[in-house]
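What follows is one chain in structure tokens, specifically the form predicted on its own.
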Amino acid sequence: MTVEALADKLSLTTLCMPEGDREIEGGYCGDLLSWVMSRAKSGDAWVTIMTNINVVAVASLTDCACVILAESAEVEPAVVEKAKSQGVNLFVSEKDSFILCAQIGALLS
């Protein structure tokens, strides 16, 4: 499934998908950054709830398909513009994460 498949699926807000065509794999939660980098893998969506600009950085690090950020969690401006400079795909909803998991997973099985 394309990362914009997803996307319209999981009706996600766009804060940017430069790769919308890229193929997502698999799937990863977490939101501590360090644990995320060591585990998450190559063509994974993850969701998440941190903002910071650290996550462009571990996204783009692990090579994630797309980032989803959950609960309806507030991005600055300058991680969007980072995101879009990096490649990254990014994405918000108002579910949680549970949810968002879940639905992701019936999605790819």
Given for the second form:
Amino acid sequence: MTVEALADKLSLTTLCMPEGDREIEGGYCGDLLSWVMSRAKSGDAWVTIMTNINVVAVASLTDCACVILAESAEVEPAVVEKAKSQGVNLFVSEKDSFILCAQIGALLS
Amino acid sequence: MSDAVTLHFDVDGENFTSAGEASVQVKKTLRQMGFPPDVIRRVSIAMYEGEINMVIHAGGGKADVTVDSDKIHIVLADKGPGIADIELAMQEGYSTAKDNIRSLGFGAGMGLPNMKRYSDHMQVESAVGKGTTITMDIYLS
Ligand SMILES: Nc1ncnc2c1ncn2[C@@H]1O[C@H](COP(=O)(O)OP(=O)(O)O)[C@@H](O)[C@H]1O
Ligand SMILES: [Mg+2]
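Can I have the other form now, the form predicted in complex with its partner chain, not the form predicted on its own?
Let us now look at the entire complex, which starts with that chain.
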């Protein structure tokens, strides 16, 4: 499933989607950046409540397919700009991490 | 073989928002050079953790990366407070990060262990009050 299709199915709010045709291959959920950095895989949909700009660096370095910010977490415009410039797909949702992961899991299986 | 490629970065300790920039740049360069994803991933993790440590623990520093024919060599040097007990600092979960840093998702105490795990060789030299220099090699098989 592509990032764009996932965003549509989960009714995510798009903050930026520079690479909407990327394929989602799996998922990861976590807020501790070192943990995510060493565990998230290329092509993952990463669900987190962290919104600071370092999220973009971690997303870019792990090469995850998209970042989904749970529970309507608020984002600074600079973070969205950074994501756009680094080709990181960034979304926000009012759902919590558990619900998002459960729904992503169901869509991928 | 062509000459080694070298990259140098001044890692800003004040500007927390640009943390990770050097690592992202290295990753892009390695990708352009056509390195396998596994090598890029290991370099990215090791370098990012070291870069973040210089920002959150040492007020910034310098990063030098050399891409050789047989290995990628990373040197991270800072003039921060140094590490008193390196063995303790290397333990998973050990962190002296303050709450404001933790609230940003750092301070899991996984940085040094990750650097060790994802590099083939790592050396930590540190003197209290003088600074820390970390050297890592990722071999290209
Ligand atoms: N460059 C450095 N300068 C001074 N202290 C450091 C440096 N790098 C790491 N440390 C010390 O080692 C501890 C463990 O580092 P690390 O494993 O990366 O965990 P974390 O950064 O999450 O605290 C840090 O909390 C800090 O006390
Ligand atoms: Mg660290």
